[in-house]
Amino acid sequence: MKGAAVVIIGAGVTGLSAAWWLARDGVDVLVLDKGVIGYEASSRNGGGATHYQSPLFHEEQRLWPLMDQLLGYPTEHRPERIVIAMTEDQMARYRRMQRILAGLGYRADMMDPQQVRDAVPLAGDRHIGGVHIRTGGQANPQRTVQAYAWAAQDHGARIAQHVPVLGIEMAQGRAVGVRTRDGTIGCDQLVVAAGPQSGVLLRGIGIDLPVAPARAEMIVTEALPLMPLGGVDGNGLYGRQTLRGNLAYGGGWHEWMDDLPLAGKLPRPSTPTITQIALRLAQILPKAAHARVIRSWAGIVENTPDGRPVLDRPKAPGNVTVATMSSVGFGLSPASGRAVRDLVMDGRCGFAEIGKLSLARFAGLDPDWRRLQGWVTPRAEVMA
C-alpha cells in the first residue's frame, strides 16, 4: 500500500475528523483501522455535544450547527439539552453546571419539577427539577462517523479498513512508517488516534500515554412518540431520543480491561450494566418504562487518569501527534479534528489554548495509578 504524507492510526471519530480537516487543506492523508470505521465507541455513544469543561468547548459550540453544511452529509445534530435531577446531589451539580455555562457566556435555565414535566412528556413525578441547556445538543454518532469518512474521501483522503497497525517504524529519531501484516506504510507525519490501543502503540516508541481501556454500554428501546426536545438525560445517564423515536442511553460504571491486542479477536467482556441503565432510564422517564429494549451496543473506550483528553505533539520524535479523547471524543470531534490538523501542520493549536491537554501533566504519575484509582480488570471469567 502506498504511503502518505500523514498516516492516521484509527478510524474512530477523532481520526476521521482529523483526516477531513487535513484533506480539505489538500494534505495527502491515509487512515488505517484494524476493523471498520467507527466500529467501537465512536458510533456507540450518546451523541452529546456539551463539553463545557474542555478548552475546545467554544469551538465545539461554534462548529456543530455548521457541520452538516461543512461535511455535506447529515449528522442529525439538534441543539439544546434538558438534564433531569433525581436527587439533591444531582441538582447541586446541575446548578454548578448552569453557573459555569453562564460564566462562559452560554444560557442555561434551572427548571422546577413542573417545568420539567411540561417540557418532557415522558417524565414522571419523582424528579426534583433539572436544567435546560440552550446550547450543545446531540447528533447521531453513526451518521456523523460516516459523514466524516465520506467528506474526507471527497477531499482525497484514503481510508483502509481491516488493516491493523502492529508497530511504528523509527529512523533517525523520527517516525517513518507503520508496520502492518502486509508490510510497512511510510509517512512524513503520524497521528495516533487508536483509542484504547494508543498506549500500547506509543509505548513502542518511548512515549508513555497512560490510558485504561474499558467497555461502555448502551441500550436502545422501541420507538416512542417524539418528545419536543430529544436531548433529555440525567441521573448518571447520557443519551437522547432519536429522530425515529427510540430512546438510546448509556452511562454508569465501566468494565475495566487489560491492554488490548493490536490485532486479532478482541476479548468478549460480560457485564450486568444493561439492567442498571434500564432502571435509571425508567426513573427519569417513567412513562417510557413499558418500552421494550430492542438492542444494546457496547464499545471500548480509553480513559486517562484525570479523565481529560490528550492532544499533543511531543518534542520527541517531533512528527507524532497523540490524540486520545478519554471517553469524550464524539462531541468534541469537530474541534479536536481541527486541533489535530493544527498540531500536524503548524505544531500548535491556533484557535484554543490546549496546554492542559498535553502529556506533560502525567510526569511523575505513579506507575500503579490504575490500581490506586480502582480501575482494574475484574477477574470474572472471560467468555470464549
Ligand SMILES: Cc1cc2nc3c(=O)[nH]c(=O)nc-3n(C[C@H](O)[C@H](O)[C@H](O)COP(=O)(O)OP(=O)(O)OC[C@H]3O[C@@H](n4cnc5c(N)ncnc54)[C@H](O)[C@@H]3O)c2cc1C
Second form
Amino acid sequence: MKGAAVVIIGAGVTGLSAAWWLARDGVDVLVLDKGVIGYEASSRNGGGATHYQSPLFHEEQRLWPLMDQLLGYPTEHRPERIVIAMTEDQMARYRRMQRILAGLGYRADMMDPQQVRDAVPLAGDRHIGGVHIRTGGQANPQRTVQAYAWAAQDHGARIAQHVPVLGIEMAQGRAVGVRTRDGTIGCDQLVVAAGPQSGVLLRGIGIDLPVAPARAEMIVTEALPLMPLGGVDGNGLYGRQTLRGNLAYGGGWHEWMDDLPLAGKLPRPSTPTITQIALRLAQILPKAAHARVIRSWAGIVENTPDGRPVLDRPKAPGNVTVATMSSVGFGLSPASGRAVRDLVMDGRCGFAEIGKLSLARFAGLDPDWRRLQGWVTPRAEVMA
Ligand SMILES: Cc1cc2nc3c(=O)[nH]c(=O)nc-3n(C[C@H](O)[C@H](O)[C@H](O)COP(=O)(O)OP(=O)(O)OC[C@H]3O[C@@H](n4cnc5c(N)ncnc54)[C@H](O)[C@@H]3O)c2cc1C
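Output the structure of the form predicted together with the named molecule; the preceding block shows the form predicted on its own.
Shown next: the complete complex, the earlier chain at its head.
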C-alpha cells in the first residue's frame, strides 16, 4: 500500500477526527485500522459531550453545534443535559459541577424534585433534585463515526480497514513507517490513536504511555415515548434517549484488564454489570422500569493514571503524535482531532493550553502504578 505524509493508526473517533481536520487542510492522510471504522469504544459509548474538566472543553462546546454542518453528515447532536440526583452526595457533586460551569461562563440551573418531574416525564418521586446543564449534550456515536469517516474521505483522506499495524519502523531516530502483514507503509509523520492498544505500540519505540484497559458496558431498552430532552442521566449513569425512543445507558464499575494484545477476543457484556445499570436506570427513570432491555454490549475504555487524555508530540522521536483519550474521547473528539492536526502541522496546539495533557506529567510514575491505584485484573476464579 502507498504510504502517506501522515499515517494515523486507529480509525476511532480520535483518529478519524484528526484525519478529517488534516485532510480539509489538504494534507495527504492514510488511516489504518485493524478492524472496521469505529468498531471499538468509539461506537460503543454513551455519546456524552460535557467534559468541563478538560482544557479542550471550550472547543468541545463551540464545535459540537457546528459539526453536522462542518462534516456534511448527521451526528444527531442535541445540546443540553439534565442530571438527576438520588442521594445527597450526588446532589452535592452536581452543585459543585454547576459552580464550575458557572465559573467557566456556562449556564446550569439547579432543579428541585418538582422541576425534575416537569422536565423529565419518565422520572418518579424518589429523586431529590438535579441540575439542568444548558450546554454540553450528546450525539449518536455510530452516526458520528460514520460522519467523520465520510467527511475525511470527501477531503481525500484514505482509510484502510482490516490492516493491523504490527509495529513501528524507525530510522535515524524518526518513525519512517508502520509494519503490516503486507509490508511496511511509509510516512513522514505518525499519529498513534489506537485507543487501549496505543501503549503496546508505543512501547516498541521506547515511548512509555501508561494506560490501563477496562471493560465498560451499555444497555438499550425498547423504544419509549420521546422525552422533551434526550440527555438525561445521573446516579452514576451516562447515556441518552435515542431519537427513536430507546434508552441507551452505561455506567458503574470498570472491570480492569491486562494489557491488550494487538489482536484479541472482543469484549462481551456480563449479567451482573447489566443488572446494575438497569437498576440504576430504574431508580432515576422509574416510569421506564417496565421497559425490556433489548440489547447490550461491552467496550474497552483506555485509562491513564490521572484520568486525563494524552495529546502530545514528544521531542523524541519528534515526528510521532500520541492521542489517547482516557475514557472521555467521544465528546472531546471534535476538539481532540483539531489538537492533533495542530500538533502534527505546527508542533503545538494553537487554540487551547494542553500542557496538562503531555506525557511528561508521568515522568517518575511508580512502575507499579496500576496496583497502587487498585486497577488490577480480577483473578479468573473471582470473575467466574
Ligand atoms: C461503554 C462506554 C461508554 C463510554 N461513554 C462515553 C461518553 O459518554 N462520552 C465520552 O466522551 N466518552 C465515552 N467513552 C469513551 C470513548 O468511547 C473513548 O474515549 C473514545 O471512543 C476513544 O476513541 P479513540 O478513537 O481514541 O479509541 P478507540 O475507539 O479505541 O479506537 C482505536 C482504534 O484503533 C484501532 N487499533 C488498535 N490497535 C491497532 C493496531 N495495532 N493496528 C491498527 N488499528 C488498531 C482499533 O481497532 C480502534 O478502531 C465510553 C466508552 C465506553 C466503552
